[in-house]
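One chain follows as C-alpha cells, the form predicted alone.
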Amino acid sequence: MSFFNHLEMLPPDPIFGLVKAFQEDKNPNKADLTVGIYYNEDLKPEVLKVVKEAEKALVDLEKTKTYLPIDGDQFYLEGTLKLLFGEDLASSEGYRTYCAQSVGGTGALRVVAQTLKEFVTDEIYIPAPTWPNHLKVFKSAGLEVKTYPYYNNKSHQIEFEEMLKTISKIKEGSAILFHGCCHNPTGKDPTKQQWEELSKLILEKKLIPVFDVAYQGFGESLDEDAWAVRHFVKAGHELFACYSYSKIFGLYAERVGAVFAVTSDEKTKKILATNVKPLIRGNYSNPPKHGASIVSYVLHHEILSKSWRQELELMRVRIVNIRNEFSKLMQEKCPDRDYRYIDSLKGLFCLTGLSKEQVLKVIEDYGVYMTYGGRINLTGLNHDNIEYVTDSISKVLKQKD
C-alpha cells in the first residue's frame, strides 16, 4: 500500500529528456541543439573569465554565509536595475520600482505569477508560441493561461494585426506576457514601432504587462535589447519584469535572477513590497547568495564590468555568425525554400520549420537533436558540424517533398 498508488508514470521533460537521449546516442556525428545554453566554438559551456576573477576576489572578501534578506542583496538589485532600465531611467523611475532577487528567471516568473493570482488577476495571456515552462509556471500558481497570436510559421513573421485584435478583446486588469528580447523559440521580436503600438493599446485596455528578460545583450546590444521594457516604463505602465543572468553571465547552476515591479508611485511600491515578501518567504524563504555576489562584484567593478561587456559581445557575434552560416547553407541545400528569414532573427534560437514527425526522423536517422517543435539552439553548431546538421535537415525535408 502506498499513498502514491493512484499516480501514473509521466513522460520526461520534453527538453531535458532529449538531453538524456542525446547522451546515450552512439552516433559519432550526433549534435545537441536542444537546451538554451550558450556554447563556444568548441561546443563547451565555458565559465566566463570575469566570473572566475570575481570568484577569486570573493574568497577573501566574503565574511559571512548568513541568510540574505527575503528580497535579496540590494547592491546586486541596484546594479541589475541599472542594467535593465539604464542609468537615467533607474534614477528617475526607481522610486516606484520594487526589486527582489529571485531563484533564476523561473523563480522570478513564479513570484510574479503568485503576486498576480493573489492581488491582481486570475488570467494571463502568453504568446503562441512561447517557452514551454511559461505555461507550467503560471498554471501552477492557479492562473488561467490563455494565448494570443504571435508568430506565423509559414511567413516567418509576427502576426501583428491578429495580435492587436486579440489584445483589444482582453478584459481590463488581465496580465499579458512579452519576451523582452530574443523571443524564445522564434527569435523574432516586434519592431520599435510595433512595441509603441502595443504599449498604447495595453494602456488603453488597462492590462498589466509582464516582461521575461533572459537574453539582454544577445540580440543587438545591452541597450537596444532593453528598449521595449524602457519604453513601457517611460510610457507610464505599471508592469513586471523578470530577469535572468543564466545565459549572459553563464551562471546556469547558480540560479541568479531578479523581479521588478514598476508601480504607480512610491507609496504603492512600499505597500506592494510588504505583500510580496510573505509570498517569497512562503516559497523559497530567501534567495541564494553566491551567484548574485559574482554579478554584483562585476557590475560594480569598472574594469571587470568592461571585460564582461566585451565577453558578452563576443558571444553575441558568434551567435550572429553561426546564424548567418546556417541560413546560407540551408538556402543552398534547399533552394526551393526561403531561409533568408533566419538572418533577421535575434538570440540563441530559431525555428527550422520541421514538423514533429520530421524532427523525430532527424533525431533517429542522423542523431541531430532539437525540440519537437523544430527549435534549435544555434550555438550547438560550429564549423565542424554545421555541414552535417544542415545536410541531415535538408535530406529529411526532401524526403517529404
Ligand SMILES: Cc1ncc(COP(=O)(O)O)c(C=O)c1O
Second form
Amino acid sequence: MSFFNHLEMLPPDPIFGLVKAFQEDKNPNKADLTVGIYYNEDLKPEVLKVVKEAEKALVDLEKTKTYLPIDGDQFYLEGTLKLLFGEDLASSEGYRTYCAQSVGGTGALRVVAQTLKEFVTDEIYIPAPTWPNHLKVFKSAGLEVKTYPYYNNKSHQIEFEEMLKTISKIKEGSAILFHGCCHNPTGKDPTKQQWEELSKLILEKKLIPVFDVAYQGFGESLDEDAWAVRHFVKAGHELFACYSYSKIFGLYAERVGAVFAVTSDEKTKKILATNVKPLIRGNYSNPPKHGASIVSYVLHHEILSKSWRQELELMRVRIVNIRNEFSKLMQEKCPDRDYRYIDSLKGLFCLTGLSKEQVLKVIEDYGVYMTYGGRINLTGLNHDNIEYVTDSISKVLKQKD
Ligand SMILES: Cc1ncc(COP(=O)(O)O)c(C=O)c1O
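Rather than the form predicted alone that you just supplied, could I have the structure of the form predicted in complex with the ligand?
What follows is the whole complex; the chain from before opens it.
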C-alpha cells in the first residue's frame, strides 16, 4: 500500500530528459544542442573569470551567513536595476519601481505569476512559441494561460499583424508576456518600430506587460537588448520585468534573478511591496545569498565590472560567429531551403525547421540532440562538430523531401 498508488508515471521534462538521454548515448560523434547553457569553443560551460575573482574576495569579506531580507539584497538590486534600465531611467523611475531579488529568472516569473493571480488578473497571454516552462510556471500559480501568434515557422518572420489582431481583442486588465530580447526559442525579436506599436496598443487596451529578460547582452549589447523594456517604462506603463543572471554571468546553479514591478507612483510601489513580501515569505521565505553577492560585488567594482562586460562581449561574439557559420553551412548543404534568415537572429537559439519526427531521427541516427520543437543552442557547436551536425540535419531534412 502507498499514499501514491493513484499516481501515473509521467514522461521526463522535455529538456532535462533529453540531457539524460544524451549522457547515456554511446555515439562518439554525439552533440548536445539542447539546454540553454553558454558553452565556450571547447564546449565547456566555464565559470567566468570575474566570478572566480569575486568569490575569492568574498571569502574574506563575508562576515555572516544570516538571512537576507524577504526581498533580498538592496545593493544587488540597485546594480541590477541600473543594468536593465540604464543609469538615467533607474534614477528617474526608481521611485515607482519595487525590486525584489528572486530565485533565478524562473523564481522571478513565479513571484510575478502569483502577484498577478492574487491582485490583478486570472489570465496571461504568452507568445506562440515560447520557452515551455512559461506555461508550467503560470499555470502552477493558477493563471489561465492563452497564446498570441508570434512567429511563422515558414516565413521565419514575426506574425506581427496577427499578433496585433489578437492583442487588440484581449480583455482589459489581462497580462501579456514578452521576451525582452533574444526570444527563446526563435531568436527573433520585434523591431524598435514594432515595439513602439505594441507599447501603444497595450496602453490603449490597458494590459499589463510582463517582460522576461534572461539574455541581456547576448543579442546586440547590454543597452540595445534592454531597449524594449526601457521604451515601455518611458511610455508610462505599469509593468513587471523578470531578470535572470543564469546565462550572462554563468551562474545557473546559484539561482540569481530579480523582479521589478514598475507601478504608477511611489505610494503604489510601497503598498505593492507590502503585498508581495508575504507571497515571497510564504513561498521560499527569503532568497539565496551567494550568487547575488557575486553579481553585486562585480557590478559595483570598477575593474571587475569592465572585465565582466568584456567576457560577456566575447560570449556574444562567439554566438554571432557560430550562428553565421551554421547558416552558411546549412545553406550550402540544403540549397533548396533558405537558411539566410538565421544570420539576423539574436541570442543562443534558433529553430532548425525540423519537425518532431525529424528531431527524433536526428537524435536516434546521428546523436545530435535538440529540443523536440527543433530548437538548437548554437554554442553546442564548435569548429570540430559543426560539419557533422549540419551534415546530420541536412541528411534528415533530405530524407523527408
Ligand atoms: C526565456 C527564459 N526565461 C527564463 C529562464 C529561466 O532562467 P533561470 O535559469 O534563471 O531560472 C530561461 C532559461 O532558460 C529562459 O530561456
